[in-house]
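Just one chain follows, in the form predicted on its own, and it is written as structure tokens.
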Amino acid sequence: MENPGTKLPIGVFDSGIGGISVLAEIIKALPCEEFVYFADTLHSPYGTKPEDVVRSLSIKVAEFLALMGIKSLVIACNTATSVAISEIRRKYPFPVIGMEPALKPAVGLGLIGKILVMATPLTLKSKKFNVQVQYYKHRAEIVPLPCEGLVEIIEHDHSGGREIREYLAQVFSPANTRDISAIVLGCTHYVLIKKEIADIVGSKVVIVDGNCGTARHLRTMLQNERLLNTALAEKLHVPLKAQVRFYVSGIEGDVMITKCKQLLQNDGIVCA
């Protein structure tokens, strides 16, 4: 007998458009699923706020999505994951998947040189991240790079505009890029400007993010819980047609939803 929960949507949230980079990978991995995406732009960015504030905001968003009737929740934000995922998991019976800087795959490359971790100040200060650093410090030199203000810039211009290029040029001065083997994108917003980062640091530096790993982990969790929706095979076309409902907490909700849909379209996904 089919589990009735398979037909429920998957909830995904972030403080803004950054989580769309995660959602795109999830749609590719799970093309038969339906989704609810929440952008908490009213309170963006999360990465510069106190932990207790981000935890409270994240729990409220999780509550909103839970009331929508979801079968799983993806916290598509490294900062929210680091401070709120434990409490959210305690509150709800469905699988809750989070994000963390992809240090494991970066270290696993075995490259010679420093591993730079770009992230928000709160993510880099979190206990979760620093436990990771301690675990891997004997295998690689890990250098945190707080990127305060970058999320706000990407929210307004994710297409590699002048402000982003100037920010990156300042962050990746010759002194900062010397002896770097890999860069870990520890914020889902930064994935949206991966090309611009690559243009600055050069082709020899490997850029790593956790989006594909998160999508694979979600698929495994849903399989284990018998929650995969396999009844909509007609969605397996190119471009992918995804069923996504968008919700935004800010006043320019329509603008944000249009931007989210455009980002997915840029990745070969059309919202039906």
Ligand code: DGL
Second form
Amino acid sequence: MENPGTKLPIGVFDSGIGGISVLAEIIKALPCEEFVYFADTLHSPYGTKPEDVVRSLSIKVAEFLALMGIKSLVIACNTATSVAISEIRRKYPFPVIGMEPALKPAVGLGLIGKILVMATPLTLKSKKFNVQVQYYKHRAEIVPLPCEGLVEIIEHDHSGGREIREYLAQVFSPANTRDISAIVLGCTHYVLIKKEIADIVGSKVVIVDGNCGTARHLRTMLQNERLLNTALAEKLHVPLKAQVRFYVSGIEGDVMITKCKQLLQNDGIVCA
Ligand code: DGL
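The form predicted on its own done, now the form predicted in complex with the named molecule:
Next comes the full complex, and the chain you just saw is listed first.
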């Protein structure tokens, strides 16, 4: 008998538009699913706030989404995951998937040179990230690069404007980029400016993010839990038509929702 939970949507959240880069990959991997996306813009950015504040904000968002009736939750934010995933998992019966800087695939490339991890100050300070670094430090030199202020710039302009280019030019000084073989994008916002980062560091540096891995992991997990929605196969179109309900905590929610839809559209996904 079909699990009645298969028809429920998947909840996805971030502090803002960053999680849309993850949602796009999830929609491509799971085109028959429905989604509820929450952008906590009222409290953005998370990455420069104290750990306990981000933990309680993340738990509140999870509570909101759980009340909507979801079959699974994706924390499309490295910062929220690093400080809140254990508690959210303890609280809810549905599967919860998080994001962490993709060190495993970056180290797995086996390149010679340092691996730079761009992330928010809170992610890089977190116990979770430091345990990850301890695990991989014998296989590669891992250099954390806190990017305070970058999330705010991307929230206002994700299309490679002057402010982003100036910020990156400052961060990627010749001293910072010497002997770098790979860069891990440890914040989902940074994936939205991957091209601008590539332009500045050059084609020899491999840029890694965890978005596709997260989408694959979610699909496998839903399959194992018998929660995949297989009944909507007729929804498969080109361009992909996604069923997403958006919620925004801050002011100008409509502007934010338009931005989110535009970002998905840039990725070939139209919101029904
Ligand atoms: N997209 C979030 C992340 O992956 C950004 C955190 C923030 O709001 O500072 O960490």
